[in-house]
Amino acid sequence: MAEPVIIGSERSEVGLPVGVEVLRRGGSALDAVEAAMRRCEDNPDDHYVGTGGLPNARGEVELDASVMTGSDRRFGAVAAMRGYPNPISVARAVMERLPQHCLLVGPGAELFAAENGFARAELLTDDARRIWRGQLTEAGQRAGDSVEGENTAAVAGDRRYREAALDLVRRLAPHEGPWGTINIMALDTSGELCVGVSTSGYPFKYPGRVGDSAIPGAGNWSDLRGGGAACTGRGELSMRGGTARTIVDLLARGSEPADACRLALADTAALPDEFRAELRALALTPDGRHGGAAGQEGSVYAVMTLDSTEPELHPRVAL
């Protein structure tokens, strides 16, 4: 049996300690994934996930978050989902409470989450509204830049992104916004893996957009007879190219983690895309290994075992 061990993305790094923790105790790959989640959700200066995620085009946060287990793959999602600062625990009820169904979106989530006794409470920050603001100022400005905080790379995919949604905000209302899904997958002493994901969605998005973080074989899959993988960034992509679930059918067939990652993301690439920006993938198998791929040299993922004191940082491949 592989030793216990928990990996993320990109900023990850707050909630990881915790979830090792879960792990240290005993405790399932589910439920630490959910308190690593958590605690990157609660964190107010991450503007990607959670409480002071960045709004949508009218100025409202809607979020995304799956978990998915791969002894049964059960899998329970949320999407397009506002007042409730952790989806990650609504998606988890909904695998766990709800199980003829699998996602809930919008108002039906809402009603879900509040049937279920889980809190209000208000996602739009101060820093999060200024951020919003400024963006929006600067944006057509600086069209070529990466926003500061961003997990992917600015390229002429983003660029016309931006140009579009300027159109789009001055159609509905002057609000803003950029993206970075936070990924997070643990193996316990069982034997179970889960993967969870979860995001405040992509800049500037159309109100009710739900990317890849909801999609079951897009942004989230776990299959113990491969392993468990998930996205960040362009969830349009990993949509229309499966990504997730490509990643562990290619670990089924024997491919190491970060030779599969960066095969389906190089089977994305290929794909027609006026918007196209940079997709990242991460993946862990059953026996403990973990790699990831990115667009771009640089980019990292977090890792911690039993033994660790802090997370640990280890390079992704580059496509």
Given for the second form:
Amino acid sequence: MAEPVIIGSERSEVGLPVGVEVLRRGGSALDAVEAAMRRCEDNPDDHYVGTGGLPNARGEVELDASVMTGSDRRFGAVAAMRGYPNPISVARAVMERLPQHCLLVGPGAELFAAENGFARAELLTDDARRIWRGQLTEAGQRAGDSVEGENTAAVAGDRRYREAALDLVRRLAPHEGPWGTINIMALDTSGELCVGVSTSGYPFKYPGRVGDSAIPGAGNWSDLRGGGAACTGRGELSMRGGTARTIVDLLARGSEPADACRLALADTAALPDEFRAELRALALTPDGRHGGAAGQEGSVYAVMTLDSTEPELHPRVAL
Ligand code: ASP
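Given the form predicted alone above, I would also like to look at the protein as it appears in the form predicted together with ligand ASP.
Let's see the whole complex now, leading with the same chain.
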């Protein structure tokens, strides 16, 4: 049996020590992933997950998350869910308490969270609101300026707002610094391999937009016959590429994790996409090998084993 291990994408370092502690106590991969991810979701300085996540074009924080276990391919997810700070736990509850379904969205996900005793909270922090307003003002100025021959001051506020919001959606621009969805995957002493993914999605996205993080096969996949895989970055590409599932299929056919990630990303890189932005992938095998790939140089992922005192950063291969 492989040694337990937990790995995660950039900025998962905040949560991995909590997850490895669960594994040290003999806990399950699912418990480890959930505990580690909750810590990341509760970090208000992280603008891509949970509390503090950047909002949609209208300033509302909408969260996507999923979990999948490799022994039975059970999958639970929520998407475009507002007002609940730990979507990873609601996704797990969908998997365990609503096994006739895999994915709940929007008001249905919120109803289910309320029924299952999850506490509501304000997710839009002052900092995230400031970043959103800054982008909206910038886009608004461009939208106003672009109305040729018209006095920009006379452009109705609502129209200007709509144009600014649409401009943000068109640009889908990530902010500066390490950005993106968090992927965490763990292998436990029983050999179970769980993959968890959580995100506030693309900043300033169109309201109701769901990304790859909640979609099985796109942003998350786990199957003990190959391993687990997850994605960060432009979810529309991994949805069109079936990227996480492709990676696991490659693992099952004998590819090493970094190669499998690179090949799957190369497949999506061939797709026409005028909003192209970076896509990254991460993979773990049932015997504990791991690797990652990214659309650009310098990307890393974090790893902790039972002996680790802190997360160790490993390079991803660049496309
Ligand atoms: N994958 C996420 C999504 O498409 C975004 C990201 O990782 O930045 O929603």
